[in-house]
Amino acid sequence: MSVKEILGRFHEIAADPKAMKDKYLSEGREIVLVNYYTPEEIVHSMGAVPMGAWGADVKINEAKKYFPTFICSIVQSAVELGMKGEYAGAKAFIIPSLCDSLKVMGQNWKVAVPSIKFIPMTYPQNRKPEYGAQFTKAGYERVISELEELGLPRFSDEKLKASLSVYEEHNRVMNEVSELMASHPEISNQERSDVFKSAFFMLKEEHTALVKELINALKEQKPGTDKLKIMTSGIICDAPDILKILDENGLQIVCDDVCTETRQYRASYKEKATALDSLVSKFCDMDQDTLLYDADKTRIDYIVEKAKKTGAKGVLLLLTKFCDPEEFDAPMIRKACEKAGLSVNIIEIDRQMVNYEQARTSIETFRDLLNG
């Protein structure tokens, strides 16, 4: 295939996830819902596809009965879809504790959504003393223990070392097609974004398949004209508007710091005594979060190093609205940039977003900066 056509194919399951699940269901296969950080090599091991659930670019009608109207939309928005069937035929939801708003939803989503099992991840905040990684570990035996009683096979540590080999190489080629497609500014936003999250809705072998073939498609394409580089964080960067609006300004993602799409795959596993152990250390090696415990906030100084390394201009800041988190974070971020040259944008997002005149005059003028 061509690039633009497996970059098609990527569009088509990113677009329409719920194709996919279908598709998984009519192989007979189980569907558990995942999301930040949940540990999807468990599920895999176990015979089922970890899927996705971070929500949809929707009206929340719904929702707003279990739900204050400032709370994060993401986790919104999943509960909305859940109340409208999109995820029936799933068998559980894996929901981290990770920050406030994770942890009404866990609460929420068992009586919103009965239909469908909560299972909640605890994870410690002090995930870096041996302490913190026993208590990762007991976080993951419950999990196991529940996924087992909804009638899972039984949990195999040597199903779960092969998995753990079949992550590797997904973060490995993710990481790879991630800088290749920072030197090819032909590929849009929208298409890149596409390849980061179609992976949530695809076992990690097949999605795997479909990275190398782009891989090799692209080595084997000239690059176009050069665009305005800039890098991206927060914790997502998947809504169509804002990405077609970068596009049209002709400013090219070549890094991010995205929840959804790079920070996926910066740790790695270490050589354990069990695979089991080996995840936990994956856990407690990550770093550079927003809801990951740092007190030097080494996030920051990642962030002006990832940008300057990648030859990137500016960073534009996605910041969730009402991602108390994300927010302490901004200024720190913004004086960080500043002060390393770079030019910062900030654009608050919502799911429920329908209007997109005011972050298109942002980004205009962060074109404009960028340029001068």
The other form holds:
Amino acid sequence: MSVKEILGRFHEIAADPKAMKDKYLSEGREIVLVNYYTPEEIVHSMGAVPMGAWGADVKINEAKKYFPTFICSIVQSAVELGMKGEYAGAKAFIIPSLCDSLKVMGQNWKVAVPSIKFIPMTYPQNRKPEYGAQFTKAGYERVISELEELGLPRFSDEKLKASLSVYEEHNRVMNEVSELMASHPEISNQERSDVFKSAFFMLKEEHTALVKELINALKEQKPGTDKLKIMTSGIICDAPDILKILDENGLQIVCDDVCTETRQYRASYKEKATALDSLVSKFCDMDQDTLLYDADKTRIDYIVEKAKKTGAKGVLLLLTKFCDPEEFDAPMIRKACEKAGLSVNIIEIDRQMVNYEQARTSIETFRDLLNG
Amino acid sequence: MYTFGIDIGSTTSKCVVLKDGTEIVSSSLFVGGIGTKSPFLAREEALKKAGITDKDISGTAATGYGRNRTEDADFNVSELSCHALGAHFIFPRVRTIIDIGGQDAKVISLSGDGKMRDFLMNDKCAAGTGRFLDVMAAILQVPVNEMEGMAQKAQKISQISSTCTVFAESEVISQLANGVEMPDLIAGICDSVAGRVASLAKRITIVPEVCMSGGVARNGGVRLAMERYLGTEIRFSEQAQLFGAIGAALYAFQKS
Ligand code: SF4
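Please supply the coordinates for the form predicted together with its partner chain, as a counterpart to the form predicted alone shown previously.
What follows is the entire complex, opening with the chain shown before.
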């Protein structure tokens, strides 16, 4: 397949996750919903398909019964989709306790969508010390037993080991393709987003195979004309209108600190006595993330260094409305970038945005600013 | 060489004819923005005042929220870039521009040579915008342009603690019911707008000279309150509402 054809396939998958869910269900596979840093490797090792549930750009009506107004639209829209039957057929939803909104979401899911079991994954605040690792492991064991109770095949450490290899390879190709896409300005920001987003709706081995095809095809393709390089940061960066505005203004995302993009692929597994311990080590080694306790705020330096290294001239901070963890970091990011000579543009986004005119003005001005 | 700048905002349409990038030959301002006849009328009037026709114009740039729906423009430029150019044209030493428009507020920081170095926008919230003043003026049944004069008569500026326009509305009504004097209340409303925008401005390092642009800049009550909040003098020009259109005409000149 050509680069365009492969990218077209990624787009189809990213734009219609329900079709993928129905495909796997028709093949007799069990589906378990996951988001943020859920131990999806466990789900994979137990023969089910872990499927991302990050909400979507939908009008929120039903879910409002369960949430206050000032809560992020990612959790609200995920519950809305659940209530409207978009996830029908899924066995369970593993929801991690990584922020206040997610904690509330788990409780509400239990009542709002009783047909899909809520499985909590409680992470420790302090993940670095040994007791943090033990706490994480206990959480994973609880997830395993709840999945077994639901009728999934019994957990085996051997099978988890095999799944970790699948995920390790996926991590590797995602990092490779991310770098490669940065050197191909002809790939639009929408296409780049599709590559990342589709990973949540496919078995990782299938996604890896498609990404490898893209890597090979891209290596054969002559890079297009240079654009204005930027870095993105935030929880999500998948709104087609925002991506289109970036494309129209000649801005190219060359690297990111986006939770649903490369933040997923930064850490890898350490060799440990068991595969489950290796999985624990990955979570404990994760860093530079808004959702993970980071007393020294290493995320701030990470953003500056990454932007400089990749030649990004500015950082676009996509602040999810009512996301406290991200909002707390925003002033620090702005200050650090300013000090390093990087321009910053902050745009507030949410899953219910219909009017992008102010975002357009902001992005156009950002482009003017970067052009000097 | 004549160039033309048109700024189609949310509530007004402004035009400027510029000669050789240095002289403002004519300008016009019509109430009514996107989706109204005002952009057309403003254009006609500015050309008429300048004594020229479309054919004499070497380049036109459009800015403001309606910029993308203007067919006559050669360039579409964001209003922040235009306000930066326009403000620097009028005040060559300006380093910080506070623009309060009909539906949003923006703060622009310039380098010594007039280049934009940073900007911030408040969006999706009417508090701290011209809209807030309009809503309050309607409740108090005072024309917006009389608010400044009344605010100057205030003995004790009342406190509007709500940051949300909807809540502030009921707060103002209850203050009225409690017998708060109109001038005190109006001064409190101006103070509230200034306070909101000043806190946005403080996120950018405020470097003097500071000027205000946009429709709300005409309100001396807000300007004075802003000076108090920022602890610096705020420059004001009678052309403050035209900065966007001036910047657009300048942009067209630079590109033509
Ligand atoms: S991290 Fe932010 S965006 Fe994500 S669920 Fe929590 S509050 Fe919402």
